[in-house]
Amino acid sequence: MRLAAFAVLIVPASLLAASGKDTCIECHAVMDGAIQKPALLIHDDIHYANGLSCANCHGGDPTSDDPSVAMSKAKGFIGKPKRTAIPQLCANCHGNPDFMRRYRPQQRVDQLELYKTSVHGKRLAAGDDTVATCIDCHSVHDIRAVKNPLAPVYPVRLPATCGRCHADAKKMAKYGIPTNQLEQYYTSVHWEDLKNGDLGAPNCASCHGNHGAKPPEVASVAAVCGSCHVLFAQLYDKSVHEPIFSGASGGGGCITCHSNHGIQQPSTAMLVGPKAVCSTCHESGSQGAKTAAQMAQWIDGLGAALKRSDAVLSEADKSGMEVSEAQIRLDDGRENLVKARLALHSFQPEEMHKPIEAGTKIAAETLKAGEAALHEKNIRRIGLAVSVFFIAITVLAIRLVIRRLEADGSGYLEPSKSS
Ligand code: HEC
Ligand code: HEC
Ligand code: HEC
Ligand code: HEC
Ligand code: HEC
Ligand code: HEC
Ligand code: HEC
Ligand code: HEC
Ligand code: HEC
């Protein structure tokens, strides 16, 4: 059945190619508005560029000037094809191996067995045609390249692209569920990251997946996260907290402390004051609050002791003392500092005081370094101020001397005078 479909559509193609001619494209380019644009558009088109045209698509045969020989059903004609029948339609092509090959080696070809499983796949098999098709994700006529940057699934495109329906409210009302994933990835740590061009920060189908989206199931929260963030996933799943938020219902997992869509630059501010996410659990006094309190004390101290240490180096640079051993020294000290933040999801205070430990040691040693560096420097100032002090004293004896000679009119020393 599907490859009767597709034997049907692979004929104009061979058509086409015999002929060069392509009457679709020439008499939709002279019309005006909807019918038009496609033949605009379709000079941005993957699919034009690789050979193929309108009647890979919609059948009909290329070759006739005819509208009702061109655009027939006897020429397998399918016109506008419904929304629910453009996945399968698509994968006439992309499910098909044998063809795709003949393009592109390499190319997967399970986006519509893996759509079938998203929750959009789902709904558009009920009759829900709300949903993504593949053409709200990859746009039509104009479908371009993933790797193109115009491409509308291109990292840094791709969240607006989801925005179009999950961000408005009308269209989603009737399934109850939230409309601000955009506006809040939109202030997170990771949207600012891609934004500026790190493409391995995560975009919605990082998350959700693209042909099978769906939600990260509650229970896999932790290794959406730590698929990146794998050091961090390591400590947590070992930590007393992961059995108790994995349970929990409605999220779980990092997410209980970070969010998942807006998440911000983490600071200590997590761990104590008027926003600290521990205080919703843990009141205050009991211990898991006094250990909270204790990694905010050893975060905020060892970043102010890294800091002073780093005033003073720069100072010292700056006035041209050779720190640049401490300097790099220093970079050791910050090392621990993120160590901590990291051995902080252990949840263990033991594990955590380790590098907490090691960095403060090496912002005092880099503290004494910079500090020795500047004494120096005010020895050495000291130095040159006396010198400077006797030359001048000598360039005036001389001047006076000379003034002298000039005034006795000699004009010369005499070997007397002079010592
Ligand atoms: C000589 C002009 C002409 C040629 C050739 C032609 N078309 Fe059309 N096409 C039209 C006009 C006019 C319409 C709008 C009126 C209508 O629906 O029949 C249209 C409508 C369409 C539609 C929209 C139908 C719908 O259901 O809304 C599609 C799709 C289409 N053409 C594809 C093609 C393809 C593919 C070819 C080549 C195999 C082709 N056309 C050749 C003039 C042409
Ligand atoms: C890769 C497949 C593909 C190719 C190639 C393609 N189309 Fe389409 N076309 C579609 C799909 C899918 C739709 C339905 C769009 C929708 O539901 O919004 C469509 C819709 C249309 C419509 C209806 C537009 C409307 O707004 O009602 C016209 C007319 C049309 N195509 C003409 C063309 C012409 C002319 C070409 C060649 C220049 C072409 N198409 C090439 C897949 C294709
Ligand atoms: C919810 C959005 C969405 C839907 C729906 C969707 N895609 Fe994609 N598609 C993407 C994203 C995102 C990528 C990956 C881009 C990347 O790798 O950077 C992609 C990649 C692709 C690729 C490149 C190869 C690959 O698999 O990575 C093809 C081909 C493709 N999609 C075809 C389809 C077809 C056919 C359908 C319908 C059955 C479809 N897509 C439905 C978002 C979508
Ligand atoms: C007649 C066969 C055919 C049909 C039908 C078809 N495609 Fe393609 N598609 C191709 C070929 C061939 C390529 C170019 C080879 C490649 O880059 O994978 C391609 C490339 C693509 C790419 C770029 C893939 C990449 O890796 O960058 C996307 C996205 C895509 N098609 C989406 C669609 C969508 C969406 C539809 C349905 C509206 C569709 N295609 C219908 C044959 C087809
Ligand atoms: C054309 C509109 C449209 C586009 C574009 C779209 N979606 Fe959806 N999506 C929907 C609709 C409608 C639902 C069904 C809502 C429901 O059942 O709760 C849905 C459901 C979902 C769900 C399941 C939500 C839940 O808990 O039920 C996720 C996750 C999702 N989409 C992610 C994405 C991502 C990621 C993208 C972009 C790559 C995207 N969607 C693009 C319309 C869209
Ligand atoms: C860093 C990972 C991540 C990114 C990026 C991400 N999501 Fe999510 N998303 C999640 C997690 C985790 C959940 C919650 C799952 C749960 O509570 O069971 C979720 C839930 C959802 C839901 C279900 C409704 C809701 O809000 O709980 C939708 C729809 C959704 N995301 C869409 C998007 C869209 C659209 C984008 C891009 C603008 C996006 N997501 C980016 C991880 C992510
Ligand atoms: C696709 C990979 C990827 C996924 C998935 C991912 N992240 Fe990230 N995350 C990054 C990158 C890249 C950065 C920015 C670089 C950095 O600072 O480490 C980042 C930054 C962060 C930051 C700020 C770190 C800092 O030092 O500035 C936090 C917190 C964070 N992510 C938490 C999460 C959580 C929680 C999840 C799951 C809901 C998650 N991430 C999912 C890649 C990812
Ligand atoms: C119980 C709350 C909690 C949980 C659960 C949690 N974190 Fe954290 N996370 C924090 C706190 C508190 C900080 C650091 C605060 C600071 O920098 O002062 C942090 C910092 C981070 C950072 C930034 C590190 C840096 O160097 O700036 C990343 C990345 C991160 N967490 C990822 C994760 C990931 C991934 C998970 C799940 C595997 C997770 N977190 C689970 C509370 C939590
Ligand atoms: C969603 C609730 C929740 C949040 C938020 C939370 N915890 Fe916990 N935490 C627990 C529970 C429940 C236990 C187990 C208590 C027990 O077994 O007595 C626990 C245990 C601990 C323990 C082991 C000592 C003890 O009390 O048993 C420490 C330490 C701890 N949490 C620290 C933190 C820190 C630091 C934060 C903030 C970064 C935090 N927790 C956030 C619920 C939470």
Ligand code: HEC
The other form holds:
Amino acid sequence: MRLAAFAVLIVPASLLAASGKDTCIECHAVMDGAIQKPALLIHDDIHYANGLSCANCHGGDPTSDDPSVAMSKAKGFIGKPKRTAIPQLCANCHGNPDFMRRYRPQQRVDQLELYKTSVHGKRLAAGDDTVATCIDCHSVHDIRAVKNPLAPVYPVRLPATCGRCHADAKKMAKYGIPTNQLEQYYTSVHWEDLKNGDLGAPNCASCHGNHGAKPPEVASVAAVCGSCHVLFAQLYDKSVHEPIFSGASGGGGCITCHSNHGIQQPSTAMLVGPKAVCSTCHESGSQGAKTAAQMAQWIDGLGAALKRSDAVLSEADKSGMEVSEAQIRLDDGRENLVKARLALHSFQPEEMHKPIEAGTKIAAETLKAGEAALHEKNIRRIGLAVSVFFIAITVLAIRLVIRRLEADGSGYLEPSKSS
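Go ahead and give the structure of the form predicted alone, now that the form predicted together with heme C is out.
Single chain only below; no partners, no other molecules.
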């Protein structure tokens, strides 16, 4: 009675009615320590929510109260699977299109094949059972849907999940892999966007893949970055730097300037100044350094001009002046600033200068409109002050006349005789 009562708490009544008895959960739920944990965790598991339970992975007969039958090898019981067998065990279902169609028709069924191409899969096949398998990323008895915010592979949680191994110096020692990737990523603009709710921002899997995870090769870095930054990649492909950076002796395309895991918000400090990445290749005073300084000056100049115009228009708007048309026009100027930053990746100053010139013209026009609006505001205030002054004089004169009339009585008319 005690086991049955506990089972009803763990297993939803509707599921009990559909699947019958589950002695795996009934027994393990009343045990102690680690052997009890699976029965406590499974109620959060996506498989359990879909009617699957312990025996679907571990085999055996969950309808028998006799342990020798419930855990009989003749019934397919495998107990705790070996780590090297886990990918195939998961693929028994996840690699079966007919089976998966009953639960997730849209889900891919080639994860195992992809895993075999990954660094993890290749090392596992070679006998290294310390590499990541399915359970290291997805958990074991409380596997949640990828879209569940509590899932270890949910976009915001994924970096920390990868970091459980890749930030562990002891685990990575035998592979000679650096362990500062997660630390660097947490300083990046990608992580900043991701943690603030942009689930489309890049995480580890965005660049390295998930089931087929592997480091991007030098020749493919620009293609990886270009999968999101399409226009930047198109301009970079035609630039003078592409054959230099993407070659075997290059730094790896985009990461030459932007780094990889610790990508920062781009700024003109990358072009000129003490932290300029251009100076790592172009000596001070060289044509390359001068070009970089010129491009930085253009971008900073246009940015400052747009800010001045915006400040004047905002002041005029707060004062009640009609400047909406100029404010809309200012958006075109900001767009030209974006185009200029984009054109920078072609490393052709004449192409970059076109949006700079157009944006500067718009900034000047909108600044003039804002200043005109403020000038008109001042004129209106002066006019209002003059009007108020004359109205006050008129009111005062009327009051004086009234008082004088009241004083000499001439302000009263004699009553009509007819009244």
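Residue numbers count along the first chain shown, from 1. Being a predicted model, the structure only gives us computed values, none of them experimental. So that the term is clear: the rigid core is the largest set of C-alpha atoms that superpose within 1.5 Å between two forms.
Core-superposed comparison between the two forms: the C-alpha position of Lys80 differs by less than 2 Å.
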